[in-house]
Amino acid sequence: MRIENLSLAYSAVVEVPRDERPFPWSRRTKKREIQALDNVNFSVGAGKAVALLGGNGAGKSTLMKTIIGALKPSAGRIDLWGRPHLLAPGLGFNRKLSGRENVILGGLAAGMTLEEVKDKAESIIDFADIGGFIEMPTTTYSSGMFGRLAFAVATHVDPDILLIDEALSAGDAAFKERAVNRVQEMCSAARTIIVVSHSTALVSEMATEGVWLHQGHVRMQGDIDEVSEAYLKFQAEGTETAQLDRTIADR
């Protein structure tokens, strides 16, 4: 997967700050250009695990939903070889059905045949670990748990590209290292892996590469050590700041 100079903005209505209202008790609002994505360039490799760093307003689950074509870069290009999977907590499933019903519908939503889900299912459910849970609806589970099935779904469709949108936050001790060395095997047979978490430790544990997004640019990539200390560093010094405080025009 290569992505070279790619750009994306878009427009947010804003209300006006009180002091720069005509009246302090009127209610204005302005449309606000905001870029998300800043001549973004990095590239991964089959069999290679990159974790991208950031904080909030980062760009990073901008830059995950912009590689699955969920949303139109501005400008540049992104080049994959492969088919991409978002695994994200609640993509594709259903709150209301069981963890079960959950699993066929997560697999279908992911592009497994209904052939593929069921075959797969019970191995799904072995290594979610969600006890007599699987059969209850998933409004009922911890973050943790949903987290776990999400995993353990997105896991088994075999993508050639796997994205992780911080789905393991929430998760054990016990269960992150039965999923960092899943995410070891997947690199193993050539998949290529990017994962989004905030935490450092986790995707030290996954990825063996990092890349530090900062309102929307890349600040530095490299070694996974050398790019998360970097990044502990920076926050550190209270320095980080949110996206939406960097635009390019109000209108």
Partner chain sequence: MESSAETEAPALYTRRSTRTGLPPMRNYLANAWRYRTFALYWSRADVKARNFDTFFGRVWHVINPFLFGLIYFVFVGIIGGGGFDDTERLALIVGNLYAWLFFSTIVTTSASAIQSGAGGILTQSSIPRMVLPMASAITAANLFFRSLLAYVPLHVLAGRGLHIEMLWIPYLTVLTMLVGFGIALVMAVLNVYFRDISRLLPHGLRLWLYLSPVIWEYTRVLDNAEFAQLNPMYPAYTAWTVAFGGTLDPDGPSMLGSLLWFTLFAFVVIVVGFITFASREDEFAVRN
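Predicted, not measured: the structure shown is a model, and the values here were computed from it. Positions refer to the first chain, counted from 1. Here, rigid core means the biggest group of C-alpha atoms that superpose within 1.5 Å across both forms. What changes on going to the form predicted in complex with its partner chain:
- With a cut-off of 2 Å and the rigid core superposed, Val203 has a Cα displacement that falls short of the cut-off between the two forms.
- Relative to the superposed rigid core, Ile130 undergoes a CA displacement of at least 2 Å between the two forms.
- Taking 2 Å as the criterion, Asp160 does not count as shifted between the two forms: its C-alpha moves by less than this amount when the rigid core is aligned.
Having seen the form predicted alone, please provide the structure of the form predicted in complex with its partner chain.
Next comes a single chain, given without company.
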């Protein structure tokens, strides 16, 4: 995967505070441009696992959404050798359907063919381990049960490029361990992995390289331990929040 000069900006409508309106007929809203990604460049080789690090608003999730194609770049390009898959539990689910029906619907939404979903349905149901509830509408499920089923569907896809954005666990403690093992199995099968998590310990286990995003641009790139260390040091100094506040004030 190669990302070249990637930028993404969008406009948002914000309300103008009453005391900033000179006249009663002054506009109550104005457009503000948000530069979510700013000239991002990096590449990930086949068989590599990369962690995206960065604080809230750094552009990590925006970058993931741009890679899968949900958002369009304003400039630059992304070349992907293989179809990407974002691990998104619950994608396409309909709460009024039974668990079994949602396995089919969710599997199709995740990009599987009908034959693939049918082949994997029993394995997905076994992994979710929710017993007789599988035949009942998912409106009757606890949030934990729903999370287990959604996670089971999302992790039975065989992607070329696997994207994981803070979706590494679901359900109770016992299920969490199986969930992490399952994701690691997926990682070993996928050619390329990009993982986002605020847990630097977790991403250090999964990735060999790190990319630190800060306010939409790449601040550091390299060995995961070095990038993690620099990012943690930056966070410990408390400078990130202060800089974020300054950026918002500037905008």
